[in-house]
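Next comes just one chain, in structure tokens: the form predicted alone.
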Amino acid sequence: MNKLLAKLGLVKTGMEARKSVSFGDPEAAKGGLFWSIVSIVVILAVWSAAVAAELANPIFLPSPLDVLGQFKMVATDGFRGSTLWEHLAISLYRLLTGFVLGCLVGIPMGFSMGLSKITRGYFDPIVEFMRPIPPLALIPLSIIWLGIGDASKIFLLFLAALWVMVLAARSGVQSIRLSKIHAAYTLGASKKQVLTKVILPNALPEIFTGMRVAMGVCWGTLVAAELVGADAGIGFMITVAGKYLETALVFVGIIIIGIIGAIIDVGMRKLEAKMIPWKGKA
């Protein structure tokens, strides 16, 4: 029962519960299971209150049940010619896709940058102006390049996760104590040596960081990627249902987006804290 209790973030065991400080201590925060167990069940009852009120229409607000009956029609009947796992494949291809590229390009450049005067110079322009323009506002010409396929969509994409990316790595690189590179040097170490040894390890926590925040503006992008030219994924069905006031099968593919947004954000936290156990701790 303790052990249960602890997993929900209840009681408190081992070190934890000889603590004499909570306030301020990162590791307070962790563990509230329970808590977002509470928020769901609230958020449920709220919804399912307001609808039993006629608060809203169901098209302006359906019930849980319908959004639960519309789930298991798409499900099994499927939606536009593909079952709702097709549409979901198609976009976690687009979106993986778009996301690797991104990594792969942009830890390089960022790495790049951190280190030479020479590739900031050059590419701090490009980053700096292409950063703060959205996505969205580059549908029309990665069609006009790419066409109406996947390389569009993949292309905006690799665009929403390259500058985080050159950003978290260019940072990682920059916040490394010079006197671990001086110490480096000292006992003998090459360049080579300095970079996989001691730079990083130091700039992972920061691209690791980079990555989760990368995944969650791709998440955000994927709607826009399928929204012209494309005839599956969730984000293609989420616009055709709202064109046609399906408002059910919206909230179906907003919550199916939320739910691998955060099985995915999950699962990287865990890589990071195998990866990167020192991380907060140099």
Given for the second form:
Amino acid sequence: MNKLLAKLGLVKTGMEARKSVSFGDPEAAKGGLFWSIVSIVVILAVWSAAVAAELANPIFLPSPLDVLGQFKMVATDGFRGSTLWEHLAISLYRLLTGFVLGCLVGIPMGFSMGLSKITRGYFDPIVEFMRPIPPLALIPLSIIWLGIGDASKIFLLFLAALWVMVLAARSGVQSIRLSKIHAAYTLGASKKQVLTKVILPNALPEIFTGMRVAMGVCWGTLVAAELVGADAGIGFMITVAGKYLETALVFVGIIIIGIIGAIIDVGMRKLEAKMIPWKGKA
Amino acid sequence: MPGLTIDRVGMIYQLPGGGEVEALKDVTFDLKPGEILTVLGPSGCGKTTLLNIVAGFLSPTSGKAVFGAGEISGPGPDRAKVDKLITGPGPERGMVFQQGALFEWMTVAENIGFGPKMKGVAQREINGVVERYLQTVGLKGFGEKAIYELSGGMQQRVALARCLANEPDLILMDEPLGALDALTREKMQGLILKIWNETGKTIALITHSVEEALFLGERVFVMAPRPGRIHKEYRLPFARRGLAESLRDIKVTDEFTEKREEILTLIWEMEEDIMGKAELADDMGGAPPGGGEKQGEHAAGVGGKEGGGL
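Next up, the form predicted together with its partner chain. The previous block was the form predicted alone.
The complete assembly is shown below, putting the previous chain first.
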């Protein structure tokens, strides 16, 4: 019982129980699982109550049960020729392809910018010019160039991830302490060894942070990219459902994106903790 | 084992805003194999610049640094001794830095084995080397720990072991104990002497602490700033004595305290001299006093840009 309470964050255990002041201590604000559950329950309760009290027309605010019903319907029968899972799969395919391509190009590009005056000087105007342009502003151009198929959407997602990853990798490279580089050279490392054994692992924490940011930007771009000229995908589903005032389905789409996005972020944080356990401790 | 020759080494830094600083001027000395040298001086006296030149991270603007004269080229009676001019870092000159130069992404053992591994030594042999040096620095059983799990003193032990495992002929130390607490620091000083004794390596160590310089230096250079130069050299018996006696006993002898006071006074006078000059310059509306000092030196001296350009 006590174990359960501790897991929920309702009783203090171990070191926390011995601290006589906790206000302001960052550790004291961790582990409030119980209150997360309360939060979800309250949202559902207020939502249900608002619907029950008929505060809003169901067209604007469907009940949680309606949303669940819509969810079951699109999961089995589908929507516009594809089931929910097919919509999700095509969206994830676009998202991950664009993201991975952005990383594959952006990380080496950022590295080269962090290591050489020539590449830094060469790419700087391109990066500085492209970075502030929101990917959404490039939608028309990407359609003119690449058509309305997957290519134009993946291209936008690629660009969304690219600049974030370039900057993350560049600052990761440049965040190194010079004494680490010097130490490696005095220990007989070659330039290549300095790059792979010292500069690369040293840049990993910033690269990971960049990847999480890039993933967030990609989600935002994905839905917008699917607004235009798509025939499947979660963003497409939300857009079309909105046009026909199928509000419950809009809710389904939003909730799915939220949940998948959160799962990916948690997964990336877990991977980060496993791959770079030294982060923030050195 | 080779020795170190520093021949009229000078270093002038160009400042970004124009002007220049003479970080080192006409520094000349020899370090014989197996000697232990400590370098002491106020900030801005060029200690770190000197060490960086010897390590090969910087090349001097004048003079030369030579490590390991005595290479013989060709047979015959007229064998020429070829000087090994220092032109870059090399594994024969190891360096122990201030804290933060270990590789956090590697275990203690991987850090220590880094040098041999880069050379392509077989893993089994590396394991043996690592074990030996873990023992030397008193960290037996800590091989699989992560760097961030160790205290500051233990981290510097790993840094020492990493340097030793690469078997350099000359070990350079840039304030290696500067960030440690007094107790740990004393223990580490004993460890450095022990390593010096057991390995017979040539060691040059920079420090801000007069006591540390006296403990660890068979030879002690007191450097003066603007232009950075060797102001006075001492030859002291304490390092050798420290091999047999406890450092704490040496510390309370009259001989030790006298030398400490002497050097402290020397440095104080130097500092006062500098401060005096700065105040005088302020009184004169920023113009430097006469006596051949360049404007740039004065301007830069305020920033205390030791080892600048790095």
